[in-house]
Amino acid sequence: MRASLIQLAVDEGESVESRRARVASLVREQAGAAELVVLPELWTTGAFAYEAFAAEAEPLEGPTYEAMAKAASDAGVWLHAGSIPERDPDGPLYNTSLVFSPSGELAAAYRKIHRFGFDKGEAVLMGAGEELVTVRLPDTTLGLGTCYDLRFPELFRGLVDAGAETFVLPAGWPERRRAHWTLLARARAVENQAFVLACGTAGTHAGVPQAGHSIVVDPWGEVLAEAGHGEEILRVDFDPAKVATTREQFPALKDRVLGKRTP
């Protein structure tokens, strides 16, 4: 299976409309080059641009939804369109990920469960999601997480119980904690014997330098591909069948004692 992780630079000075059009064009360029395309977290605003969340929030089926649905259809790819600040008409804002099928249909929406910021920023401006979300593709089942979720292994255990074999994680991870990004991506892969496709951002969000270094890790924890610091498209081939093989060869998941649940 071929994947393209589009590591975007989300810098000040580019309008949301311009960036949306640019990203749609980048997605279309993946036609024939990838089956799965992944975008970063909150790329319309920047993950640390807290003051812009309310102003730039949009309904689930808003302009970003429409542009990304069309881009997925035009390219004929599965598209994890990163996340947007979603405005629920009956509730708070959410950090919501969107996944589209190659026909442009919405396959899943995931509201980020773990909000970053402690007592400020996302943690107080946005509501928390409550549901684990998986998406069945022809060759693998995706388990969805977003950025700060990476620090909470119980979420990924729950996704494994729900059938996930490939974790897809968009992020706006800061440069000052880049070592954690790589370490945790590999840990989630090893402990769950799953692929991890983690797509970050480049540039600077509201004065916070971003880590970049989008990464793809296999079920043994080996790094299959890793981006640099700037904007780029990370392309990788991976074999989803390796998950089942790994779990058969080294059946550690069968020895779980604590927290195991039946979906």
Ligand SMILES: NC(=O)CCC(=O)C(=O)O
Second form
Amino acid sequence: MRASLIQLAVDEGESVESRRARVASLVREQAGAAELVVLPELWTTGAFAYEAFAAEAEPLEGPTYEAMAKAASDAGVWLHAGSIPERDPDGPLYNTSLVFSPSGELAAAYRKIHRFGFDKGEAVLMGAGEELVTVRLPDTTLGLGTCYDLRFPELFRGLVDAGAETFVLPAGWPERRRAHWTLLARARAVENQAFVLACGTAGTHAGVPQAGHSIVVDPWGEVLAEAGHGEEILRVDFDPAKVATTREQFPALKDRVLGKRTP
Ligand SMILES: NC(=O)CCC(=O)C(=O)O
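The structure above corresponds to the form predicted on its own; please provide the structure of the form predicted together with this ligand.
First the chain shown before, then all remaining chains and molecules of the complex.
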């Protein structure tokens, strides 16, 4: 399976409208080159541009949804369109990821469960999601997480119990904590014997330099591909069957004692 992770530069100098159009054309350019395309977290505003969340929030089926659904069907790819600041008409804002099928249908929406910021930012401006989300593709089952979720292993274990084999994680991770990003991505892959496709942002927004370094890790913890610091399309080939062979040959997941799911 071939994936393209589009590590976007999210800089304040570019309007939301022009970035949305630029992203749609980058997705279209993946036609024939990738089966799965992944975008970062909150790329319309930037994950740390807290003051823009309310102003740029959209209903689920808003302008980003429309543009990304069309881009997915034009390109004929599975598109994890990163996340948007979603405005629920009956509730708060959410940090919501959207996944589209190659025909442009919404395959899944995931509201980020762990909100970042402690007593400010996303943690107070957005509501918390409550549901684990998986998406069945022809060759693998995706398990969805978003950025700060990466620090919470129980989420990924829950996704494994729900059938996930490939974790897809859009992020807006800062340069300051880049070492954690790489370490945690590899840890989630090794402990769950799953692929991790983690797509971050480049550039600087709200005064926070972004880490870039989007990364793809296999179920053995090997780094299959890693981006640099700037805007980049990280393309990777991976074999989804490696999840089953790793779990058969080194069946550590079967030795779980605590928190083991009862069938
Ligand atoms: N947008 C985020 O979730 C940022 C997470 C982060 O900076 C960290 O976990 O460190």
